[in-house]
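Next up is one chain by itself, shown in structure tokens, the form predicted on its own.
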Amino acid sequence: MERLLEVAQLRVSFPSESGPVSPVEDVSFDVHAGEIIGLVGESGCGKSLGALALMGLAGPTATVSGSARYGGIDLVTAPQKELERLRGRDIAMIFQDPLSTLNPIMTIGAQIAEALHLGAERRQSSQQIQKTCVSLLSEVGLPQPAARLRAYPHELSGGMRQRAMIAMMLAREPALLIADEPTTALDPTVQAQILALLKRLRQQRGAAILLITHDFGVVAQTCDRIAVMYAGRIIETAPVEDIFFRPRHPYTAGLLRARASLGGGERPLEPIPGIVPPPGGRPKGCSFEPRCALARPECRLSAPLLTGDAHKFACHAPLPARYSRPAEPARSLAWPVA
């Protein structure tokens, strides 16, 4: 399958006055054309910064290194300029809340015809914009769409805004799409139409999709991969299956025994002990190894490095290929916890 975004090595830091700090330290992941892969972690882990870096959104004071290949442009390094022609064309973004991020004054419909207008090879009719709008938002499964082009954000519930972002965010057709937690704050039935549209997209138009999120529900019902991430890095990345059947880490486990679920029994949620450390007291070696029961000597003296084939970890005590969670009611994997 092809390889259309590839990231290796990408950091971002900030200055601070105890000197420059990487709340992203080593991310690399790839996604292929036509997949959904999830980009999975707990809250401050790193996940949006990285998203908004491969933007050219991280702030003025960030500094980016690694690379960040799409097609022929490395995302890290490319002009201001390139990076403003390939968003929206080629890469959209999602972001987490559409009341901030929609124009408060301007109608969706007058939002969605700025997103066709920026980089179109020629102007339309009023009449087919108009037309444009109305399709994206029936696409996008809005309920009277030609009456929605007049509403302002703040008169369309949490999930139609988030319909409506998602209708501008298609207007030019990207190939890759980065949708960082687009079921935040969304119930369950709606959370669940969110996530259906997404994959009924990636089958209609063949888009690939980045999907930020922490919860393990979604990716569940959604995803064809899962990349998690610990403290700035990724730690472990496989097909969907493989992470929740076949964990390597101890995290991505950890994560899984502390997850809600559906028709689970009276099996009692197991938290993983301790905090995650911060972004300027990360221990030498690995992240994860003050809070792990399987650490070794050599976990506190280095970094593992992300190593394997479709089954990638970052692991000196990795659990056994063979491992295998407690099983559960296949239902609990096809709904989103909220």
Given for the second form:
Amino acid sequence: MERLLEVAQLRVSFPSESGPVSPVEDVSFDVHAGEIIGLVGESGCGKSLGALALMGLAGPTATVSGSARYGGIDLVTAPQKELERLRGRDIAMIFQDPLSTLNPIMTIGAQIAEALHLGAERRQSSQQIQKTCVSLLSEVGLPQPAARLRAYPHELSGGMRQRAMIAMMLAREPALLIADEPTTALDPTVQAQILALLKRLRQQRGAAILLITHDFGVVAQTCDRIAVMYAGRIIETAPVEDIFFRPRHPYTAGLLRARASLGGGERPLEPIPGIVPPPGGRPKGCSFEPRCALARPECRLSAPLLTGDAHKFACHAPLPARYSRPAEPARSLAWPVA
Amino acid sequence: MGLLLVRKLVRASITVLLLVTAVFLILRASGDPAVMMLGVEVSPVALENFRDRWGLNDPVWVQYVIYLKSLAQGDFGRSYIGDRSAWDVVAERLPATLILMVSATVLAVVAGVLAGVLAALNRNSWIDRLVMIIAAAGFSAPNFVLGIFLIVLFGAIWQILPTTGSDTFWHGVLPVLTLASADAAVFARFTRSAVLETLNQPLMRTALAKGVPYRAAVLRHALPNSAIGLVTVFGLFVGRLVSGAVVTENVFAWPGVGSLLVLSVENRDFAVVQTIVILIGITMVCANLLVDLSYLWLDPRTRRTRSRT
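Can you switch from the form predicted on its own and show the form predicted in complex with its partner chain instead?
Let's see the whole complex now, leading with the same chain.
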């Protein structure tokens, strides 16, 4: 499959009083053209920061190293000018809460039109722009799209705002859409609608989507592949069924067991003991070792590397390949999606 | 919207009425205009005649009612000096003050906003520190100190600018500089923090993520959002258009309302002082009204929301 984006050993550090701290330590994954890949992890594990770093938006104080190859360009070393051209056109990003992420004093129409103007090779007439805006808004399922052009973000509901945000970011037909917790702030029913919309857009436009979430339910119903992150590292990546039925990393298995199930109510919740170590205080060996029931002596000594082919994992003491804790069949997670 | 305006106007009139009453009472308690105008050496008969002539022997509440009555008819009373209409006395001074204050305010806002934006965009650099040091200095130096400093520098030592009066354009330079420096400092500080706040808001990240170049994102997204917070500060400056120059006008002998006010207080020229205070009050009230209205215009969130579906 064609590789759209190859991220290798991405690291994001910030200066602090006790030396540099790296919330993102070692992130490697590929995004294939047209796929939906889920980046899953607890909050604070570095998922969002890693994604922002890919777009050159990690902030002026961040130091980014490693590589992220996109169509012959390394996003990590590319100059800001180059990234500026790339953003929106090749890679776009949507965020968690569109009330604070959209500009509150610009109409929805003006914000989409701005994106269209950026992409236009020559000046388009305002009627043309407006027509494109309307068709974008109806594509993302906003009712009365023409009237919505004059609405301000606060005049729309949360789901509508997220749809408008998606329309704005899709305006220039990027090949990759990074969706950072796009449904976290929404009601479950609206959440399912937005996820269905993302899936539909992937099909219609062939855009790849990097879906960042802490919610396994969201990835189960949306993603082709999953990358699980823990304490700044990708610790396991595999096709969605492999993650759910044959997890190899104890953390992945633990996350799956810690989920409330919709179908089988007889299974008690099994939380993972302990807390995620903060970026400054991670152990020398495997970051998960202090919380891991299967830890061995060597786990304390060195951080395991991400190895494997289609199913990669970074663990000295992986679960057996045949292990098949029936981690909730994916279908029971799916909402009835229209 | 209409109701809102009416309510604000009613509240504004009450404010002005309270102001007039307070000034009226304080002035009458603070000294006898007959003595101030004629001096202590004149005969008691002359003083008595003066008081009779201006109705100063009536009980204070009678004077008050008479004053309010004539005020309602647009009559601001008469100045004891030259028996002229108090309004005319003030009005002929008004242009000089407005020229001074409008130029100073425009200069202060332009310089202050530019400096503040520059400081915010170059946060923690030498530019930022320089701007903030100058702003702190401009903010802490009182106008009369700065004014006298400028007079010494430009008028006495270098002798390149006139320091008293208002005859030519050059006469205005020093008073405008004096007035603008403090205001520009205030504006620079407020602008800096307002811009820094919006630069860190998620809306800026969104603009960049959709491909807006940084400079354009600052201009189109960050600055307009920062401007909302600055309107209040700007309103304060507009409210001080008449009253802001009292000290500076006296330092530079600028023939405006400010120097007239000081003169009239010294002379207990009741009608003139009251007229000026009313004018100041109305300016302040109008500025506040303007601020409220511009919020409606600038920030769609304060408008009544349309149907939310």
